[in-house]
Every structure is written in structure tokens, then in C-alpha cells.
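Okay, so here's just one chain, in C-alpha cells, the form predicted alone.
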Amino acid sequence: MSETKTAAMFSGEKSNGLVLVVDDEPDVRKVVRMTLEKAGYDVIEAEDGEKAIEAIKKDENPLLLDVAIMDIRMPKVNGVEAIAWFQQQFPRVPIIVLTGFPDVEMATSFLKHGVVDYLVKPVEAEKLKAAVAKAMEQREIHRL
């Protein structure tokens, strides 16, 4: 488990929340986690679904996070199981799908079962930004 943590959940600064990342591509969780983090979110990175469901059960308290950015396409636990485990064990946290294969089929199938927004990469900064914001505003509707 690759686990990043950043300056903002040490130095007491406030953070726009905390974003797990899971994709098997090194490079991918990189750029998300700087992209996120410059934005001022906190970032943690799992490369499968296997280890993102351990980052979440790791301790005795689950960890508390905003959102979850989640490939498909992964080796043991691939995205949409880990899509299905996270609904079913933490439903109030809102899911965005981040993949390299476009499918129109899967991103309606996606969206018509709660996943926020689906997204191809090479993603924009902008839009990958614009999409946890839009997680964010969700996962607070669902709390009031």
C-alpha cells in the first residue's frame, strides 16, 4: 500500500478533505495526488481495490474519507468490485470513476448506480477538480 499522506494533516492547516485514489498506474495516482493536493485536499493512494479495502479496514475506526477516485481496470480486486464493496459498506462516500477505456454503457450503468462522475484519462486538472468539488457537495447534502 502505497500510502501518501500530506503536510496539511501534520501541520494542523485545514484541509478541503480527504480523496483515496486507487489505480494501478503509479504515475496516475501521482499526478491525481499532486493535483488534489495543490487544491488543498488530503490524499491517500491504493494501487487495486484489494488495498484500497485495506487502507479503509486497517484500523480498528474505518477511515473517515470524503471521497473515493477509483480505476477499473486493476489486477486482484478491479474497480467495479471495489466500486460495489465501498456502496455497500460506506454508502455516503461518493465514488468517481477515473479509467483509461471509455464505455458508454458502463458509465451510464455507473452513473444510474450512484457513482458521481466518470471520468477518461488523461483527465484535466480542471475537470478532475471540478468532479471531487462536485463529490464534496454531495457527500455534504447527504449529511444534512
Second form
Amino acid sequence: MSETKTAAMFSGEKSNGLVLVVDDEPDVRKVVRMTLEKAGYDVIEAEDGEKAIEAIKKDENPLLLDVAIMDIRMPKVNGVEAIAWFQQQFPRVPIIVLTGFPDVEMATSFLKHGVVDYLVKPVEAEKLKAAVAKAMEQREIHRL
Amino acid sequence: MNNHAAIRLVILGGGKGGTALLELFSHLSGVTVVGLADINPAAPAVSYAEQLHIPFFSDPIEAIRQPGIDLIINVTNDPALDHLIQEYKHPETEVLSGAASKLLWQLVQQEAQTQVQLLQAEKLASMGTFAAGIAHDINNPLYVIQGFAENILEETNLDVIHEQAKSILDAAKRIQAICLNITQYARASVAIDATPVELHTKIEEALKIARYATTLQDLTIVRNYNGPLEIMAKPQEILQVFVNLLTNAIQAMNGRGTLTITTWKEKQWAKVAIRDTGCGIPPEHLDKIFEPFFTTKPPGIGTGLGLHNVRWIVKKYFGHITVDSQVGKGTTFTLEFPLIGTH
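Next up, can you give the form predicted in complex with its partner chain of this protein, since the form predicted alone came first?
To see the whole picture, the full complex is given below, headed by that same chain.
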């Protein structure tokens, strides 16, 4: 995870929080990173559920993680499984689903299972930032 | 004539009528075409008959005199031929010509049209299965386009603008390729006649479409290709065969498992085996799966026509399809088509 630390972490600026982005598409991760870094967040990336779990496991302090943004359709460990693992291991880390599936049933099912937001790509930068800000608030409540 | 024995017949006339009859009879188990005759060796049905291993006679009399024939069908529209038939045929051989063969010709045309419409209807109905997968694959690059475009509006660094514009173009090209695959599959067959079709090309095209059939996806695809394998067929119909079989395989595995596609040449046959590690087909369903309207999928998911159409197309090109399945372990469909120029 250390190699993915971002400019904000090194420059000593105060970060608005640490967000994990899990998506198998590099350009999608790049857009999310760009959008969130502009809003003052630090971003780490993983290309599938398996890598995300690995990344969190090997980090010295996984509790630093504030929000996870998760794709659904990924090779190896898919989003559904990764989300289940995250919710079990880090129940206080809010999860946002960011997927290409415009599926109401799937969205309802995820929201019922405690996912804080279900965003369908393409999502505007403002909407993504708003969703992350809302998730951060929830994270803060859990910290209290 | 024995009721259980196949009707043995010869067709006189290698034009449209003869071609359509050959095609129809290839689906009927109770009919054996003993020969096709036309004085013109370049008539359309001649190469078709050759491909199907049906003997061709350039001399109609020779065809008429073939032993053990139940029926002669004259679709030449040539009254002179009727005299030759009466003169040379075996006494017990029946003849279909004149108005009766015109009526048959019209029924055959109607049947062919109905089948083509059925193939297209099933294909379009199955598109619903792919809708979510297609939307997903378009929405991803669309997000990349939107995200970078939003950034470029505020970006001042020309290098970054340049790099992101390139990513936008790549994403647009991906969407273009998806739309091309889908429209190519969805449109009705444009080819009027069979043309040489390379099977691996169609398998690869079909894989791209069949992958849309599942939401979650962790497929290992093993390709044991031995080729090239060229057959005579309408490319669209062969694509439909593979899309149907691969979609079934992927759905049977619920998007997770190993799909093994093996191809090989065996004597004059092009062979393809499609093996999945899915749920398998219960033995009591095995002999029903090719029947029309048999489905175990929920309403709105399956039409019950997929495998029926697969077998119809395979038989049309004088191929065969077999299935081998074990519940809980998986299913293998094996296809064979006659190779071009091996008879």
C-alpha cells in the first residue's frame, strides 16, 4: 500500500481522509483518484477484490482507511464477495458501490446489506464527491 | 413402400426450387435424397448437393433410372422432362411435377421463411439476456470519457489534457466496438447463400456476446484450437449456434468456472466441443432439450427455442450435435460439420 501513497500524504497537507478504490479498469481508477484528490482525499487503488483484501491485510494500520469504493464485476474475488469480507473485517468502514450495472434490484439488495451508496457509472464528479463526503460523515459517527 | 423406411427420392432441377428442397429435406429424418439432376452443372443446387454428399447427375435420364426410388420430384418447369420421366422411370416410382410440384415449392418457401423468422425472433428475444452486460460494458468507458472531459474543462496543463484526450478516444473506440458486435449479431442474416465460414472466427465473435449473459464474472476460458476449420454455411447462423451454446454454458456456471473449447479435424468433419463446469442437465431432461419451447429458465429469461434452433441450423448444414452431461459436474456439447472440399 505504501507505494500508492499520494501527494497529499507526502506534502504534509491535511488529508480529508483515505479512500480505497477497487476496480479492474485502470482508467476508471484514474478518474476516481483524480476526482477525489482534487477534493483533498488520499486514494489507494486495487484492481480486484483479492488485491484489495491483500492490500488491507498487509498495511500496518488498516484502521486508517475511511471509505471503500467498490466495483461489482471483477475477476477473482468479485465485488459481492469483497464487500462481504470488508463488512465482516471492518464493519465501520462505509462502502460505496460504483458499477456499470443500472440494476434497481441489485442496488436495493446492496443497500439493504449496509452499503451506504450505489452509484451507476457514468457518475458526475460532484455526485461522487458528495457520496464520499456523506460516507465520511458516517465514518466519523462510528469513530465517536 | 414400407411405412417405416425413409422415402428415397431424386430431385430434377438445380435452381432455387431444388436448393430449397435439399435444405428442407436435410431436416427430415424420413427422407433420403438419392440424387439431384440438372443439365447445367453450374446450377445453384449442384454445389450444395456436392457439399452434402448427394450424387449429382448432369443427365436427367440417369437420375430417373436410379434403382429403388420411391419418388421423383420435377421442379424444372420443363414439360418435355415429364415425357422422359414417364418413359424411363421404374413402374413403381411416383412422380411429383407440374402444379403439384409448384404447390410443394410454395410450401417449402413458406416453411423456409417461417424458420428464418423464428431464428431471428429467438435471437432478438435473447438480447434481453445481454442487456445488463452490454450496459455495464458501455457505462465503464462512458465514465472514463465523462470523468476526463470534466477534468479537461478545468485543466490547464497541456500534457495532461493531451494524455486524457487520448484516453477519451480509447474509451470511445471501445464503445464503438461493443455496438458493432451487438448490431452484427442482432441484424437478420444478410447472406443469401452459404459461404465459406471459419469456425474459430465465429467462436471468438460469439464469446464476446455470450460474456454479457452474466453479471458476476470469473471465467477461465481454455482454447484448444486446431485449425483452421472451414465449412459452408451462412455466417450469421453459425454465430447464432455458438452464441446460444456459449451463453448456456456461462449461465450454467453462474459466471464462474472453466469453459473449455476444443476444435479438431476428424476425417471429413470439423468438430467443436464446448465444455462447461456448470450445474449439468438432469438425465430426464437430456432428451427434451432440443425440443421447441422446452426450458428450465424462469419466464422472460429463456425462450425454449435456443437449442431447438441450434440443432435446426446444425442439421441444415448436414452436421450433428450431441450432448454429454453430469449433474453437478458440467456439460459438453459436441458439434460436427462437413469440412469444405473433403468428399
